[in-house]
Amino acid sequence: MKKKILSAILATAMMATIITGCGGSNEQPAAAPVAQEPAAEAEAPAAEEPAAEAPAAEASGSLADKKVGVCIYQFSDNFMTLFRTELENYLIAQGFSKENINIVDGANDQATQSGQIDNFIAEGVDVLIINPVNSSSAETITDKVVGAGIPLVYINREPVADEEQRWADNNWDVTYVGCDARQSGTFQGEMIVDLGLDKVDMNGNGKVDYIMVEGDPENVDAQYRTEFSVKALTDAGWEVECLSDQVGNWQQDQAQAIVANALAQYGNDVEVVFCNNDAMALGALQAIQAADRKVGEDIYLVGVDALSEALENVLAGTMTGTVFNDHFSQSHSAADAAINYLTGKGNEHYIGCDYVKVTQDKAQEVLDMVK
């Protein structure tokens, strides 16, 4: 049974689409658990509300001497910078000593991260929180950490369903905390659908002609955002035409080059640019502006993460929208899961949270939270 932690800024529930559909993905994503009650966009209350009920306060005194090892796939990732900063601050607020929290950069290299995990095991950390470089390495990582008798919390990059089932079958102290990427892709597509086909189909061919800029192809989030953003269009009965689908590896400069090339090749036929994250959307915006195109007038652009710069562009109308990847809820829930293991309470093997659709009318509220 999966445990669902609602995002701190969500108030109502929605029905998420989970039927597999045609998108721009280069490969069919592996099956992954879906949060039981995906929530729809909602008004954003104050950010200080915790994403989940925090462990009992009396446990704090026993946490000061506990050692926490945190592996981040890449420090240069803008979203993971927000995540790890909030994670460390929240762990300290819950009673951990700053000197006992060690957060390391995997530099987007699985071999480097594997060595860091080996070092943490040798040091005798009490709990590990891991954002894997490659989700496909989860089985090896799990076996290593569980074999050392250390509780494990995966974050952000979800292992496949079969791996999560292993945790349940063996009753291991392993869980995953994160949002369902299918929801974020669906929200991207819905923002385009909400504009209306007459407005989006600017070349009048009866189709939505789009380009897709994908993140890391090993990452299930990239796979699902790619697939489900387009699926939202086809579910609305729209015909689509993929003009270009390229991998930008979450990087702004790579996305800028990809979109610049696509615009040079397809010109005004490009009506929508989907980007798997905001860093790439910002790169796409640079290419769009260099091509003398105007978002909201002759092209549409959506991303994911709700980075401050992206939100400012949504407010200015130079991005159509983004999706808030709630690092507050996710980091707090990951820390709470670690505490539950350390205090003997245990966890479900899947702890979900929700994304939030952000268009111009909601961008200021989210920007006030993340700044």
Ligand code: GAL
Second form
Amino acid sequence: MKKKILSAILATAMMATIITGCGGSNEQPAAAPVAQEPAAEAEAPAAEEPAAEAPAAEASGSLADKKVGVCIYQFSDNFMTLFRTELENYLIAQGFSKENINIVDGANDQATQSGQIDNFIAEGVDVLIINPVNSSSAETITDKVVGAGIPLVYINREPVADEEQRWADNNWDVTYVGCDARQSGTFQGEMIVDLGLDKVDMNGNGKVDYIMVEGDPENVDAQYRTEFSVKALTDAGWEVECLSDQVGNWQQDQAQAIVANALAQYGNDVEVVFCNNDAMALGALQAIQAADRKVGEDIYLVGVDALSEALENVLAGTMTGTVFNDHFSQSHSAADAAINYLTGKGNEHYIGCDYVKVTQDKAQEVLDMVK
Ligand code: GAL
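For comparison with the form predicted alone, would you give the structure of this protein in the form predicted in complex with this ligand?
Below: every chain and molecule of the assembly, starting with the one above.
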């Protein structure tokens, strides 16, 4: 019962967001050139290169001596693991010494992370790269770090617009690197629209009946993906019915339980499962298979991130699609931004990147790139 009421409240809240939300979804971002950019970047020699040989070190002459503090909101997050591994490799390839790069786990606890930031400040790091546990703590973090005279690069969890405006107004060495989550949501919805309503509306009620599994609701990625995936359907003139909308916190096990319950409750009426990320889509797939449903035949499933396992499922047809969350481009841009601060070049206060839509025909290409 409770769940139904919660679903109804969430569905209403979501509709309210759709109606009142910023109408930015029509800035149709062109699909990013998968083959060129990330592939080219992926070719860059990463890791284990001796610092002195790296080109950026030559340019600046001193990156090997610079200390970088990196705060990750939670090491157990699959996508952030790809991100931090690539970030470390790329920093080393640019000339930083491995022993001067300290990457710490916030364990999904803001108090823990704030303590880690204090320690980095006390140690006198030269630059900080921070993936905040709570984006709402950004103001406090910024004040602390700027107060200590340390340049700051936020990644992955975007602070609110007012906070970003403060950086510009005060001309602080603070920037955010990330992709626009509205684009990833739009791509998820478009992959469903491309199937055609006849194929998706299997119960023939004239609507698309869907389940939404959300990431951490404090994160703008979760909010936008939830909103814009559905908006792509309504923008195509489709009617939609939200059967269940629940928070799975980016976690596979939580999503599995949510989707298992929703399938038990709504049965064959569930036509589409939207998951805000791939870890949750993999959990959803376990529940779908346990319920004897078949993706591509009697249900559709989309995620975001392009984890290898998800790409393999897209190739096999056991996921309808995913969206490549380009950890190469984001980690490289974050490192480049840090270098720009260290070398006095400075940065814009927002550094973006593009997502890439991945359906079966593109999955192998992206898999080759991420593996
Ligand atoms: C998102 C990503 C999720 C999760 C989250 C953490 O961009 O899609 O899988 O890693 O970031 O903030």
